[in-house]
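Just one chain follows, in the form predicted alone, and it is written as structure tokens.
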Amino acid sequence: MNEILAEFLRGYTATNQWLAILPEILLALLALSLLAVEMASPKAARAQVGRVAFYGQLFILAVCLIGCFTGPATTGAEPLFSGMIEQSGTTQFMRVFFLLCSLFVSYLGGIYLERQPLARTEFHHLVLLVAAGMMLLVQSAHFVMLFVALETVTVAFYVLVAYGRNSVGSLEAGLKYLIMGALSSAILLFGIVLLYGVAGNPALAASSSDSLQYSALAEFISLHDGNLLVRLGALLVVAGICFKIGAVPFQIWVPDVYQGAPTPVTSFLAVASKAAGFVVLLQLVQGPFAGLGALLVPVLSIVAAVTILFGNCAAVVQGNLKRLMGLSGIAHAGYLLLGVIAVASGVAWAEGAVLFYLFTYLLGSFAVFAVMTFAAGTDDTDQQISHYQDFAKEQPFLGGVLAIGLGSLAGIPPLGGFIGKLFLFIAAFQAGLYGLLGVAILGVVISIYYYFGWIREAFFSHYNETVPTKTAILPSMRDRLLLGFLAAASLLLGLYPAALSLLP
């Protein structure tokens, strides 16, 4: 019996290469160390926790980049931990992506917390846990791993969204996100259970004892793509992910949660959470659900078209800027679905277009949310477009960054967002999605109206009476360097898109 157990453990632990997930381990250790610093340090020294979190993440980012460039080249998916996770070039890219997101959120969080009587250590602790969870989520190759990582991220977001406990709007947003998040998790789990049950049925061909493994499930679905339970399970899983990315008809939570959450948390939801959902969706349509293209392509096409039109049309009439960013984020989810559908239709390089778009979306979104963080008053939920009247005259540097960020999100050349949309549109054209491409172009035209309405408010006076504006925090030299990086990177990727290939 001992020999059998020893043989089992040797086989199970043979692929447990802990150094392969070193960045995630370091993030968890840093999160725990922040709590230790909170308990052991005098009260006066606790204000430095934000700096410890920021520079700690900067060090982990350097470790991740060094490991990517000096480690063995990853040409395909490399299974680890008995097939629970797989690492590839895409997952390495996304690890860097999420670390950049958490760095920006920690930095903006420090600015937000300076004006709020809220605990600082717990905020940075949760941001680190979310980043580690997302990094593991995109490496999942097993539905158990996917669900555990996803719930780790979601539960932490429940707290972050409601972190402004002195604000009724933040508490309301936290409750709404909790209800909708629980509903989406239930739908996702129900779909996983259906797939687990049908793929584990020994009466069917290619049944497996581990039917939650992506590779085993892919083989089963390819032989039973017409099975009703298989189709229903796959649709429920996709529906659960559509909640996370904010696609119609699962987008109802987005405007309220984006408005009520602290602005740094809103940026985290808008960029990192959306990106994690799309990478998981890409992995599913290329992995276990690859045999269901005839079902998923038309369903996702309808979802993408309605998502683009709803997000853009609803954003046109918005006066609250956080709600506007939420609704525009819904439209961006529709654009990104074009790339996913193109991949499912056989355009393999469209995955790269999705990743490029996500990176340009990171730069543009964080540039806008950073300016909003500086410009916000004590009531973080009340950010109206009228507050930005003559903003560029009072804050020329912040006004310039805002214009570049909004221009990139709108897809105006020569900024990175234009190239990102161009790549997605070319992929959709090659996939034969002509009707969907027409809807996407119409959506871009509509989006220019509300993005440029914000820019007009900031740069040009057109009111007869004076509207009181909020006093923005003057950015320090360090702030200017960070914001300048976001603006310059957006311009660089527009002029030289190949610069992104320097990342792993």
Second form
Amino acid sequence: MNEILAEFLRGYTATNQWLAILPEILLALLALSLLAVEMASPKAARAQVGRVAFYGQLFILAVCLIGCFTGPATTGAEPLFSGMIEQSGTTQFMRVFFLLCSLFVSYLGGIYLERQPLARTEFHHLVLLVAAGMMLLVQSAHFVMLFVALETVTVAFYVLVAYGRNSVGSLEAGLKYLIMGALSSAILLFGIVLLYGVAGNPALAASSSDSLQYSALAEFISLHDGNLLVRLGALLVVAGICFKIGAVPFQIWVPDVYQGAPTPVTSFLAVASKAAGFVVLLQLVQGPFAGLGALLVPVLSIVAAVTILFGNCAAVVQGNLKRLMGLSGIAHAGYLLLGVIAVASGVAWAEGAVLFYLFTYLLGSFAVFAVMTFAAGTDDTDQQISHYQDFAKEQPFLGGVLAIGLGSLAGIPPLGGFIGKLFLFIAAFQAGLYGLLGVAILGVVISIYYYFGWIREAFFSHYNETVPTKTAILPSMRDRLLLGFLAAASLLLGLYPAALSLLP
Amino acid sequence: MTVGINAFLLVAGWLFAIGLLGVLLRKNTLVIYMSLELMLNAVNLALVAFSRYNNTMDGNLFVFFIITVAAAEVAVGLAIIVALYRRRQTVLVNELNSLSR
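Can you swap the form predicted alone for the form predicted together with its partner chain?
Okay, now the whole complex, with that chain kicking things off.
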């Protein structure tokens, strides 16, 4: 009996790979411990929960960074847990990316929750779970893993979007996100099932008994790229992901949900959720769907062109800032699709360009959303451009950060967003997507108009003598440090792009 | 006479289409919700059929994950619908238009 036990334990330790997902485990433990802290501490000390969450995440970020630099060589993809998870340089980068996102969201959430009569602990708890789910999502190499991680993220997001229970807007946004999210999950699932069924069919060549695994599927699809079920399945999977990244024609939920959700959650959706969708899309295009380039490149090209034009044109006439950020986010999804199409048509380094763009998008977006969180009144869904009249005069620091963030999003030369767009456009040029490139440049020109409309309102609007009611909170020293970091990083990446060594 | 895989796929496809149309066309949130569940069950049916005819167990396993996730989704969804009903006294999507103005 003892020998059997010893044998079992030896086998267990030989295949013990839990350390590979240490950051995710730590995040989940931190999320649970927040609930314990809330239960154990007296009511007066509950404000500490946000602090525990923030410093806990800083610690996990350090663990993650140490793992990146001292861990095993991250050149090739490394299968773990019998092919459920694969780690590579890209996934390590994205883990740090998602941790940074959740750090900012926790911080902004603390500021938002100070003004709202809502529970605090659950907010931080859910943000941590979403971050852990996204980190697993980008590492998954198996469709079951992909689905479970995706749903962990999505279900937690339903609650976060509807978190402002005292506001009708937030609840409505939650319901809309719920219906659209569940619909996209069902479409994604149907695609997965078709692929599973056809790739597992023993009558066909290269069929696999493990046909939900990416590499087995890639082998099958490269032989059967004309099969109707394969094509339909791949299109349905891509459509399901297009819902998550908000590409036309699956963008209908974006403006309403972005407006209704609490501002920190909006920023989380805009940056982290979109980034997760793009990394999954990149992995699919390079992995299982690599043989389907002839089908996916034209389809994605049309989607990208319409997405860029729709997002920019709809944003021009928008007065509500949260909807404006949502619509301009659709346009950014269109630019990022350019990089994905370049990867699908054989320009491998475009993956680095997409990741670089995502990082500059993180810095720019969080700078803007942070300013919006400070400037928002008690009604979080109602943030108009006209509220920013004389903003820079009253709050010169916030005004400066806003200008740098918006400039980076618009792609103005000394800032990071410009370099990000440049890399993407060069990749598209090398892939021979000239028509698409023209549409993208037209889109950028349009976007400068509405981004600068906002900057003009904040800096040069002296036409009205009556001073509007001041609702903005003055940022403390710590807030200034964080915002300054975001602005400085945007500037640094613009002047010295090699600081982020993503490109060969 | 044995039933072929195509029969199962046809039924699954019909169920999925009915669910999709229900989500797109119906006005009552609860009916939309039922349609979403119908789509997930269409997926489950196709999975089990493929699993049986391909002689692999992955499909059956996947069904359990889908059922669990669907239950979690319903729990959250009904909570949101109840909270919304308390505020607005309606669950019809064409009356839920406080945003987009």
